[in-house]
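A lone chain, given as structure tokens: the form predicted on its own.
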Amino acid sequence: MLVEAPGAGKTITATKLAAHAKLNGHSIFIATTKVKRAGGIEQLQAFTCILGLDLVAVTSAKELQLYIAQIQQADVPIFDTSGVNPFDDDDMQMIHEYALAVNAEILFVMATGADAMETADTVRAFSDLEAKRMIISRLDMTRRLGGILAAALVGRIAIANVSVNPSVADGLSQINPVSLAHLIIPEDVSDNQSRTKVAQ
């Protein structure tokens, strides 16, 4: 279950995960809770249509539970949630209820480039929801990466994958201490070349 503060790139992340799973022959269940915000569902609908996937739209945790059999049968269940205010108790409770309804892992999507302390506070809030891993988005658009380290350290949350470009076909990239070091301190190469190394 992908969660974020608004605008972190969660929907494109969901699409990248779905595309990767589809290309590897996995069965996919994909659902969204973005039914109330104008235009919230259309982007994901367009991508799932291209991938030949049925998109399920739900408005409550109880409604999501109706699909529990399909969720359990899928190799890769993906839940795209509406962006939430991490400092609003009602928003966070709603996410918690969705996750509990289907026993989903909460995976935090964080956009790079924000103030390190603000980012750390945000990650701490999602960590309180028992998020253990996060996906870093927009690495191709950011030069200041201190927020990533602050977030991971303060929130005690692991970095699962990163997004180094906006292309759905290129998917997400794995990251390790060496590739993260290349991003932070390039070895006499341009920033773009450094970011390419992560994807290799």
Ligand SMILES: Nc1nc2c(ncn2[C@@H]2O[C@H](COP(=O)(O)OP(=O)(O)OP(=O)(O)O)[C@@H](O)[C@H]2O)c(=O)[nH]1
Second form
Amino acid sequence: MLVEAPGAGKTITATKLAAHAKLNGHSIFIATTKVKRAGGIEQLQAFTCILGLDLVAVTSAKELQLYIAQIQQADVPIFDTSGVNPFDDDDMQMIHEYALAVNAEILFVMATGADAMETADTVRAFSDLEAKRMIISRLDMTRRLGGILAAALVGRIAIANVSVNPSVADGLSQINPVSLAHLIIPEDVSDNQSRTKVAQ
Ligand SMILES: Nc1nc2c(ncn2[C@@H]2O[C@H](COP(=O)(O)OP(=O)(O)OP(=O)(O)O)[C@@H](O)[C@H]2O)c(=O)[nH]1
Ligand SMILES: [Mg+2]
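Can you return the structure of this protein in the form predicted in complex with the named molecule rather than the form predicted on its own?
Full assembly next; the chain just shown is listed first.
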């Protein structure tokens, strides 16, 4: 279950995960929360259509629970959620209910570039969700990694994968301690290509 603030990169991450799973011959269950924002579902639907997947859109945890058999049967169940405000109790309650309903692992999708203190506060506010892993998005777009490092440290959250471009076909990239160190202390901070290469 991909969770974070609006615009963090959850939907692109969901499509990257789905495309990767599809290319590897895995069965996929993919769902999203119905959002009030115009085009909210259509964005994901455009990709699931291309991948030949049915997209399930739900409005409540109870509704999601109806799909439990399909979720358990799928090799890769993916749940894209609408952006939540970590300081809003109703939003947090909603995410909790969705996760509990299907026993989902919460994966944070965190965009780089945010203020470190702010991100630390956000992760503290999210701590009840007990996320163990996060995916970092927009690594290609920023030079400041303090935010995501603060998130990892404060929340004791491991970095699972990173996203270095918006292209679904390119998928997610792996990262290890050495490549992360190169990103933090690059040889040439102005060289966008070398940063992207390191992350890949
Ligand atoms: N350059 C770049 N752009 C990205 C990356 N990941 C996501 N984006 C872009 O960031 C924007 C927001 O991504 P979404 O996946 O729609 O974000 P979201 O978290 O689903 O947003 P909401 O559903 O509104 O909460 C889109 O324009 C994406 O193309 C990345 O790794 N690099
Ligand atoms: Mg989205």
